[in-house]
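We begin with a single chain expressed as structure tokens, specifically the form predicted alone.
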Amino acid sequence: MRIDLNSDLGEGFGRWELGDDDALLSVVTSANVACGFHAGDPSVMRRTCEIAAERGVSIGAHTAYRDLAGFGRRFVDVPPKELTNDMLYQLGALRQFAEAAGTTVNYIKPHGALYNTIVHHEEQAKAVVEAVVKYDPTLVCLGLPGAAWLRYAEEAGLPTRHEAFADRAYNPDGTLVSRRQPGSVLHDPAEVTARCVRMATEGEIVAIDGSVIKANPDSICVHGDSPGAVDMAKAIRAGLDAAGATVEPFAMEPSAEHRA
């Protein structure tokens, strides 16, 4: 039983802070670092990469629509070529700060509305994949099982990994319940911990209607911007350890470009 814990980090901006990145980077094994389009600025990106590198936490690019005001949670009907360019811009920016910290960008996980859109939106899914191919064809793509962009990534020969969400409710088809609906986010640490242990040990998730979804996640996402996030993450980590799971990054080796 090997499982990774990832969290969305580096989502502050200027004097505004979101979440306790320092504490979470002592719990999770992978950090999805905001790249400036939905959150994060150069100073925040560099600081997050430095702490992650010091603690052996794998760094991933948390790319998003250009939507600071909406925190990247609003759909943007951006042309595919422009979306590819936006992804490359963000990947390049994070790579520079990761290298300055003595580490690398090991994977990409789109954020918010983009993450959910490219589960089904064919053109935008292809646009994101094109960016990864042009950036580094050994970069790992992390996303929701069954997502269109992961299908295209596999067709392009890119490595892919699947994730599940610790505190998000699921629809019976395996998609996430919209944040606009009641019950979309779970808050009880004991309930969430039990869910994560079941994901890791039995490969199952209970959907919002009580049905059971088969899942074998490589990584579990622990949100860092909800109340009690650090305590929740610690409870999940302790529960997985107690269940005998090996909690470690799913992607840590430098990409081929950086090894050359």
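Only the largest set of C-alpha atoms that superpose within 1.5 Å between the two forms is called the rigid core. Since the structure is predicted, the reported quantities are computational estimates derived from the model, not experimental observations. Numbering follows the first chain given and starts at 1. What changes on going to the form predicted in complex with another copy of the chain:
Core-aligned CA deviation for residue 155 between these two forms: less than 2 Å.
After superposing the rigid core, the C-alpha of residue 138 moves by less than 2 Å between these two forms. Core-superposed comparison between these two forms: the C-alpha position of residue 189 differs by less than 2 Å.
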Contents of the next structure:
Number of protein chains: 4
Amino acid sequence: MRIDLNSDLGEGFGRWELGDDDALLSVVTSANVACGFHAGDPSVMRRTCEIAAERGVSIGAHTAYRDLAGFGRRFVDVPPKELTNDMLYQLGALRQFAEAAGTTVNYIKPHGALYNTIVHHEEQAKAVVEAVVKYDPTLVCLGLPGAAWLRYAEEAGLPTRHEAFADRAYNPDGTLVSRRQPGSVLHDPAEVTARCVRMATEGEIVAIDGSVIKANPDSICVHGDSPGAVDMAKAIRAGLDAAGATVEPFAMEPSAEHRA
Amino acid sequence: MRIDLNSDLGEGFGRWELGDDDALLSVVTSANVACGFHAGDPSVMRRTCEIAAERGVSIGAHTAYRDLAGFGRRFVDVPPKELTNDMLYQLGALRQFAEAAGTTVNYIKPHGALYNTIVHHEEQAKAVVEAVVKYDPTLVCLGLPGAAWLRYAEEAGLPTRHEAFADRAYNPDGTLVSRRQPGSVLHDPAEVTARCVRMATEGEIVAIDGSVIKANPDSICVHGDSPGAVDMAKAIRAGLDAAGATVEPFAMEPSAEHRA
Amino acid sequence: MRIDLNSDLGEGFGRWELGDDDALLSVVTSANVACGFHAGDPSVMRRTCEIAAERGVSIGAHTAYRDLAGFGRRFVDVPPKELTNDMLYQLGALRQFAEAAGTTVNYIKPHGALYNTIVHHEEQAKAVVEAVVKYDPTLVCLGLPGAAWLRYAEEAGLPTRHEAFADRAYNPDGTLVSRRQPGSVLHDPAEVTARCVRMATEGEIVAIDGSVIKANPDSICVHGDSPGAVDMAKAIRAGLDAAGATVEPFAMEPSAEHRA
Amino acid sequence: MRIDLNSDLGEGFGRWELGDDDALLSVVTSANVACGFHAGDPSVMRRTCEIAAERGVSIGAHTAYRDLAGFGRRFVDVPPKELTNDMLYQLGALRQFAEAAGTTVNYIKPHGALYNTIVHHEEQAKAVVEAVVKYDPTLVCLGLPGAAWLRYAEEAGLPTRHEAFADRAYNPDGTLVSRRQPGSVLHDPAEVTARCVRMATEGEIVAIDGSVIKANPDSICVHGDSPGAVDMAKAIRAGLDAAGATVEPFAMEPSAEHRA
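Provide the structure of the form predicted in complex with another copy of the chain, given the form predicted alone shown above.
After this comes the whole thing, all chains and molecules, with the earlier chain placed first.
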């Protein structure tokens, strides 16, 4: 009954803020920190790492396509070698701020269009994995169960972890219901909390057709950038705590674990 | 009679190239590698670090203002805290590529307008030094003798080194002759080479008025982005070698020195 | 008793929003629209122009230094010729969206650090004016009374207009009280509204020492990006309307005036 | 026997230059001018427009995805509405510089990955056409025969023109031989010139299998950014002139035609 809660954080840029990072960093146990390519200027990165470190929240690299105007949500057909180097650049930059805050980068969870693309795009999936291997072969890869890039990661000997989505409906085969379909996103905090508790304690998700899927996510992704998001995240956290689940980072370096 | 030759390298970006990096990396002993803010995309950074590592050329961080359109040559009034974080971001990113190439970042030499600004701008000078202290207090700071930032660096216990310019005329007080004055830049390879040899072997520079200045640069900066630049750099290197000077990096981590 | 209310609008970028543009566009009569250099991607620009056109709000070019990361709030030492061209680029791009919305760009009000710089920086002031002359010598220049660029604009035969700030304290000499001083920004809607009414109807501002300054602003600048900003703007508008002031654009092309 | 020669120009950015624009602007009759999204800062745009105007070279908008790092050569999955607005932004900015130079934008030829994408990508093709309709329904659309976007352009009543490539091999069906195949790019100036003359005077291209294709291009695209490119362009121009072809812009506003 151990579970992690992760959220995308540090997604402001310069004058622009997004979401209530401070509140979420008191709720989640893993922070996917933007690295400057889709969001996250150096000062945002530093501040996010510092607060995460203070509160024992594990830091992950939320790497992305170079696309500030599109917030990393648009597929970019980057040649694999360049993509590998773009990942290394972002990983190195984030590591600097994690270390400046007395901790380190514990995992990578690509962002947005890149996250979705490397579920199936073989070349870009390999390119991301190659970057992780170059960066540090103990870095944990967090993604969707069945994603191509996690398969390559495992082949390369990298540790992998799976996540589920707190507020998304699932198909009976374990895939996410497309956002274009009605009912794809759940909005009721009580229902979402109950689902998260069931995932964490029983390893089950009720699919959109009522069937029960087996799922043992290492982490549950909660969102922070929509109205009510923080309240929902807090409800989930409270529900998991009340159900006796141990909510803690799935990946945390020993020294940081001690400090936290 | 030990001297280093440094040059600004890796200053392409995407489709655009600048200078003949491959040729210069066979001439110089220290490479000031652009970190993405004024030039140098991740793929250029990686390639530059790899060639430098192969040839035993020491890697330095050529950090800059965030200003691709201005090539880092325009003063930007960045608040000090942000400047510190911009430096950490660039240092971290470059370190990644240096390490991927089996070496590391040995020094920092800020670029362009930032280089000139922190000669006298107290707040920005302190901000750069603060970044170096955070990054690694053994990182060597390379700059102009008398620069404010090197003074702060020394106060903070950071190692510092000084550079002279191969092709620039000097005033009797040791400052550079302004580029607006006639004769400020020297173009004759033989004359420039003779000046470099004298700097390296006798610690002297003949000023624009004919007087002789004492100077003991740790490194001489040669340029690579103008026509004839590579030929001049080769002439300087050959002249120094012929004069019996030991041309080698002023800063190089032990392991890399062994390999080189 | 004619007065204009202007506000900085369209300052989102991609995923990021800033302020409540929709609400403000029902309050103000002139919209300073960001042109992509400090904020405002093309889609934001188009939407802002469309809503402004629908509501008869006059469109102005809120041109800026190329500085997304700093939101145009950092002085950049751009060479004058480049600054002129940066202005032309932004003016041309905004005109496109204004025309696509059936109206046009009626004035220019530079943004942030550029606004402040060309109050006194002669070369940059001239550079901005040169761009306006090239763009359209009937474009109105909106700025601070006494600003260098407005002086050059007048010398060049350009129409100029002055603005006052709704929520800023003034020195007895008519300059703004520095933001570093206590009391420089006023927060009470009733007080701010009363000041605006007095400016519009009596041409007077009470300075921070209690003395009365003569001021006949063509426009009053209200802010939209802080909490309570929209409420304050609404209060000011209601106060001006109640006082019998005619709140209307200081610059509007004839066709648009007809439509509005 | 009228033919146009077009080339991609103004593709420098800040410190970086690309190709010999000055030489090419004495050879070609149409300049595809970069608009700042893949290359071309405002000062490059202005200079390119000024030289083009002086020499009677027709100016076209070489619009692109927002991708400086990838030089617009990477497909970006931009939502159609945003793509339309990105095109309008670039068109408006370029028009400003064309007008400042006393001429105007006569046509649009999208760049790189966008050029290739809208040959077949229906949504993006429509989005580009929508921008042109909004911008000016007399703007000429220059592209590959059979391209989806030209089909939509014709449906919308926009004028279209076709181009052929001077140095590319063709398949018997009139499509280009893929760059991955041997012989896809021709390097011999004499052969390339002879092909261009035959295109212009006889409306024929010899395909890679020796068969003869009917082709009546309005313009032939020559490249300027590779070694020998300018010499080949000069050879083509000389060959066309010698063959009695009238080499002139396919689109030029009346006033500019007079001046030229």
